[in-house]
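As structure tokens, one chain now follows by itself in the form predicted on its own.
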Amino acid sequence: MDGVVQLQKQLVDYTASLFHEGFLDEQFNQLQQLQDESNPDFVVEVVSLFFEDSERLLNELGKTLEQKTVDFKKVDAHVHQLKGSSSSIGAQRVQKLCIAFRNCCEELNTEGCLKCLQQVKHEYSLVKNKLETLFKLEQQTIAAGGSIPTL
């Protein structure tokens, strides 16, 4: 049973670090509160949809910004969508970068948009890895016979 307690402590500490480092915000807690016995994979499912949607949007943004004449309205629409979906799961750092990205769109600043795209891709990659690690820790805790501690 000590192994389960250790895993639970590791899970609590890791989750706390994601909030402390600004990867996640209160919205992620609210998402977790919607999960219950009737839908035990709710958070993983919602976050998986976020991953799929984000990767599609990031690819679209890359293609749109590579055009000779950039359609800033299209770029802004994609960034707006990415901002909303990152906000809905609590991916705070991605969401904040999207605000700066949208400002570059308003300024019709192609170079600024390309720089923001790289920053958003980087932060997205980080939060994706962090959330995948979190979900693995949760699976290990459950597999060891433990429950997911609530924060």
Second form
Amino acid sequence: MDGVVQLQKQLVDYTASLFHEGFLDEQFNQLQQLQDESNPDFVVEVVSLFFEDSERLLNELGKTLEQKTVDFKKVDAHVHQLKGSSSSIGAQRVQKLCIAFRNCCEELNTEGCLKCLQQVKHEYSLVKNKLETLFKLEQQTIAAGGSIPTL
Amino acid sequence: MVVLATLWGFVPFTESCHIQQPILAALAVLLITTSLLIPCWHAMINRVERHMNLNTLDFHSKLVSEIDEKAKFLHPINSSATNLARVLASSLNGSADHQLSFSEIETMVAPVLFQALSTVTYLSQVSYIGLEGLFFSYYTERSQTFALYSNSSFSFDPSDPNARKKHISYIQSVNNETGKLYGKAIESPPMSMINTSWFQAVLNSTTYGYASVETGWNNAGDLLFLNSARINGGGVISLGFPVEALTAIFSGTDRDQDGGSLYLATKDGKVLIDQGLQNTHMVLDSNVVSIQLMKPNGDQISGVGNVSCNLIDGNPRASVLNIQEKEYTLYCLPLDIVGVQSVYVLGFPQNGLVRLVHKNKKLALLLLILMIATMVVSIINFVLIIIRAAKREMHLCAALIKQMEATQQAERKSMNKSLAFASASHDVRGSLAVLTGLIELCFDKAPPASELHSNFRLMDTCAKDLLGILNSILDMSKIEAGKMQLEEEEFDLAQLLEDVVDLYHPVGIKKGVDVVLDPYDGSIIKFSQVKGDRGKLKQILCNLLSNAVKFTSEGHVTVRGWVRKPSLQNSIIASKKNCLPCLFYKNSQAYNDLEAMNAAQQDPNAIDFVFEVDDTGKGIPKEKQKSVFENYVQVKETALGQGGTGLGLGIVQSLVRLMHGDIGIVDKEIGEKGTCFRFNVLLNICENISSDAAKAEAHDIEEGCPYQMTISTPNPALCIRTPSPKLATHCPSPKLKASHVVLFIENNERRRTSQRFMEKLGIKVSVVKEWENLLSILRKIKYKHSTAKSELSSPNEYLSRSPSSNSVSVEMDMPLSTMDGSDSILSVFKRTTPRCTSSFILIVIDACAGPFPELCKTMAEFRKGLQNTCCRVVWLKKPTMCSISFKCVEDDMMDPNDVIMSKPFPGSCLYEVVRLLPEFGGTLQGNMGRQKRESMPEAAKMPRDLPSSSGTRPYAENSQIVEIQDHSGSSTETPGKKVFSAIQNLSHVSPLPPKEPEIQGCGNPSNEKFLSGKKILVAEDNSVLRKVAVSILVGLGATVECSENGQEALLLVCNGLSDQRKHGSSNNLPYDYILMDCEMPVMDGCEATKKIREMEKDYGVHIPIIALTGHDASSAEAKRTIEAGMDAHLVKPLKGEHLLEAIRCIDNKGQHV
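Next, give the form predicted together with the partner chain, keeping in mind that what was shown is the form predicted on its own.
The complete assembly is shown below, putting the previous chain first.
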């Protein structure tokens, strides 16, 4: 039982740290609240959807920006999408970078865009890692027989 | 034309040809007319002149011919002498060839002579001269005829002088009828004719007579034309015609009308007529007349000119001479008068018509030319002026355009600058927020009490200051950009005021300045539940208050608030005065309240709140009062330790104006220190019935005892508007004395405001200013109470004596409706009759006002002597006051029922103190069981379980506790009225379990399945967002359909609508709501919405569409969605409560429609 408690505590601490470091925001809480018995894997589903979506978008962004004449409209649309999905799962650091990215887009600044893309990618992988860890912890907790503590 | 050319030279053709063309045309016409007119005119004048000349010449020649005619008329006279000679010769009949004797002459010649004299006209002298000296003549002198004769002959010997001597002539009168001589013959000097030239000439002339001008015989010696002829070689007959008579014929011609002159002279130079010009003399010299100028005395001056008398082709020659500066036309003509060859000169002055015309012709021409020249010059001037004006206008226009462009540019620049500024400040703020966050993080990690720790603290403070300044700048730029918007929310105004005052109270205390909240007339409490921008109002108040505290070094700062009576309703109120004369015996304050009430009732939504922040600081000089509200202006830039950007008041003014109010500095009376800022804002009063208040009221009535008289407001609207802390007021029964409050507060301002407020409530208040006086006043009261007790048998007397209780009794007698409308505070503090009949004394003591143990002692002493009178003490404690002093004394000295308050007195605790009074729901001393002391750790030590004595109301204890909880709740600044109202509930409904307040807020459990049964379409391209939205909606119980873009959504809606039609249930919507993302591929949300709206028209339905965007609600993007026809706008990421709010909003709208 101690292990479960330990795990739960770890989970709580980890989640709190994610919030504290600004990886996640209130929106993630909202998501968690939406999860219930009828929809037990909601958060995981949404987040994995986000991962898929984001990876696709990032790939496309990379391709678009590599071209000689950059289609900024397209870039902007992609970034907008990315921003939307990141905001809806509460990945606020990605979201904020997206805003800067869009500003670069508006200025038609290819260099800036590339830089932003790098940052977004970095931030994305960070948040992805964090979330995956979080889910792992959750799974462990559940496997150990505990419930996921709510914040 | 030259002028024209120069004009064209002046006119820059491209510039102003539209103006100059008509002018130039006019000028050309004028010049052409002029050039035609002058020759015409000239010719005409010449013709006139010519005619005039002709006329004049004609006239002159007529004159000349007239003279000729007259001369011809005289012609027969020429031959009269020869005729007479022939007659005589025939009568003498041959005897004439010898010398006639005198007798012969007398008999034969004389009668003939006499006949001739009498018959021939003009004849004035006739004579016969014999060669030998015989001589006989008649002559007339003054109609008397005389005869002159010489009857002796003389030898015709010229060498003998003696002979002549003997020759004697006689003059004898003659009868005019008969020619006979009569009277005496008078000797006269001898006349010798023979030797005279004319006589010789006669003798020499053979056939005809000889004519000459000679002197006559008569006494006057008149000039005569002598016409003589020889009788057959004998004597000579001579006829004399007077020159005067003949020349009169000529001089009588009509030349005079011209002012002409006539000059007549014989060829040998004898002047016959000289009617010439004045001072002139004419000299005839062989056919040439020379005219000489004479002096008046006759001296000759100079010759003027000559006139030739030679005829040219038979016409006289006119010569023009200038005599005495006058021009004369002179004609010289020969004339034969009675055979005497003579010459006459006719002179006409040229000042006649000809001269006039001649002269005026030139003058008129000159004038005409002058006139035209003037005209031309003036037109040119005019044109020049117009051109200059046009030029200037064009310059001005150009300048204006330039200026406008510059202005626009400047405005654009300024706009861009402020935009850039705003965005920059936004970024800076972001970074600052990160900084503060980081500092906080490090702050926690730093070891306490280390240097790092204190440095972090400093950094934190600095960062926060910086943030404050930045916020003010950002506010400023926001206001400038017009982006400041009011956020409407419900809040408790009284609470807000108190919060603000509480916030600054410690700051003030630190500086030694007291910050006092003045409840004024209590109107704020009545209308405290308002709707408006709480944050901004708080910002305004905080700004003013912080300024006031900052610039006040001693004294106090007072914050006042009241509801203003709108001036436009004064007339209505004035008319009401007459309708309600019963109001006149109310005091004026109550009347003011009535006015405020009226205003509130007539315009229930917007109410004008006035606030005043009054300090006793250094004040603002008059001349700077206006500029303080400008941005970046500070009264004293270098005020030490009183820094700031100078933006505060500017922002305050903008905010106040945003709330439809105005701010200004109120003039203080002379001698008063400090500044008083006054501003007013329009706030809406909440209309929702706060359920708790209504329930509390219902409960009150339900619980009412038979003898309890509830004077609740009969007007429900009033209840609705006064959900502020209600005090259940127990009206004193007629036999009960009113409560007495003793106020002992050190600060003048506080004491004054508290006293005023309480007196307004009808509470009897005694005031103690210094602690030394406390005891004496208490004694007096004690005495009064004991005497009053003895007079209990006649309580009415007492009532009439006490002014405060008097006012209560008046209200009791009044009709209920009048009373409720008249006193706002009383309507807030409900009165109820207490069940206890003993009097009550409440003593409020400022614990810092004197040595605390002394005060305690005084109070203990006061209590001892009291019988049948309840006494309670409220101790006011400053937060800074050391609590140990309490500790040491309270055990023995303080009464357990005493209340200790640490809050600034006129504030919410004032209401609590009032509530302690039995009239306002307080309990009497004996009822007090346990008491919790707020903010006092020592409270726990207070004895809590004193036995409760008689007449305990079961809820009384609870009431006390709850009230104080309420207090503590507000002191820890727990915002939100829910907590507050719940407590209110408790205070009134305490025996019953607290009722669940009606759920209104969002996110409450009742929202759980708010959307159950609703069908919602979600159009969202982003899969993540879509999933989230779907799960939120499903969680709320809705049925959800999805589409990935606008096109799909449109198709779904279209299908849905047509299906509905097929099934004939067109009233139902295919979807209850549509959530539409705005930026989607294929077809974006706005476009889809537009198309859906178009499609709906055919079906006559309206599906609510809610927009989802990533932009602010105030951004242009959001506006675009509303313009596209969407019903609401939500900011991503989607949140359940926001969605519900929007849906409620739409539903409400739908219901209204």
